[in-house]
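First, one chain by itself in structure tokens, the form predicted on its own.
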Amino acid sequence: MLLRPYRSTDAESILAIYGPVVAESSATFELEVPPLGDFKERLARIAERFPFWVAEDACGELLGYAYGTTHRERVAYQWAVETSVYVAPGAHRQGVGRALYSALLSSLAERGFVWAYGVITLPNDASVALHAACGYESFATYTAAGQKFGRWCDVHWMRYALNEARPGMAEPSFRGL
């Protein structure tokens, strides 16, 4: 497995990933797959500001994606990231997830964020795993926060500490790999 930073390239084989899990999981409150051009546009979005990584194997083929992005949009937010990580099927329970979360947290930690913050729709115990096994600590469960496939969804905050939090700290830095 080889781990590198998002490249335009990779949009279509990440839709191919994200696809299903909009379509037929609750993983995502997104409702409807977004057409190739309108998530390629996303990408780089997040890509121009965050740390971005794929996995890919031997012969090139996504395994997975990780990436963080806007916790708020209030500057008082700014040291604060969501993060997502969403792994092929084929790939699940080989490590891809836990490698690409190490790197990026790894790339967020150096660029000064504090909080990293991980949003998971229950029930989905893979994720809550993935996330504890990479040191993410559970500190909120909002009941019911949406609703997707007419049922209402719990949502799983989860949290993991990038650096310490200090007075005067110095703004993290919004750029990609």
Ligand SMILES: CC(C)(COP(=O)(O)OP(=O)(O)OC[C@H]1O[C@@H](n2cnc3c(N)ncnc32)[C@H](O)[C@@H]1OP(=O)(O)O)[C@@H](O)C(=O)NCCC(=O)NCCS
Second form
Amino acid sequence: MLLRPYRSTDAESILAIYGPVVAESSATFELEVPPLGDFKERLARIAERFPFWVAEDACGELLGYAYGTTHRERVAYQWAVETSVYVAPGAHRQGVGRALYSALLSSLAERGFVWAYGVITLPNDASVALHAACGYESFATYTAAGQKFGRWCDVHWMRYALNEARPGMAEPSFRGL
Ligand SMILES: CC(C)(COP(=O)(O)OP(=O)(O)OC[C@H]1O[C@@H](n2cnc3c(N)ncnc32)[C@H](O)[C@@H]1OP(=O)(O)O)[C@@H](O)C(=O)NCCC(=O)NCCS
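Got the form predicted on its own; any chance of the form predicted in complex with the ligand too?
Below is the entire complex, every chain and molecule, led by the chain shown above.
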């Protein structure tokens, strides 16, 4: 497995992983699979400001991806990021998610962020277990936070301390890989 930064040519393979999660699961609260053009623009905006890692196999097939995004828009929140990870179903449980998160958390720490938040719609045992395996701790659950497929879902929050929150800390660096 090779880890490398996101390239715009990855968008279609990423949508092939993400689309079925939108259509079939509540792991994301997005309700409609986005058109490729819009999705590509969204990924470009993320990769411009945050680390965005992809994993591929020896044949160049995309196995998964992980990135950071804005936690909340108000500037005082800028030291916190939300992290996301998706792995192709055929590559689950082979260490891809762990490798992607390890690279992502190092990049975020290096840029001076303080908190990485994992935001997980329940039930998602694999995601909760992956976050815990990567050092995240659970700290909150929003009950009935949203509805997908006509069913109310709880959303579980986990956090990982990237850096100590020190007084007078410099702003984090917003840049891609
Ligand atoms: C969650 C997800 C990213 C995990 O990726 P993965 O590559 O399969 O995970 P890894 O193989 O790196 O697992 C690392 C550790 O996480 C835990 N883990 C991962 N999947 C697990 C599962 N299904 N059950 C229990 N523990 C699991 C284990 O501790 C595992 O270590 P081990 O295999 O040595 O026991 C993957 O299941 C996925 O893409 N799910 C669909 C999308 C999704 O839910 N994304 C998260 C949105 S919040």
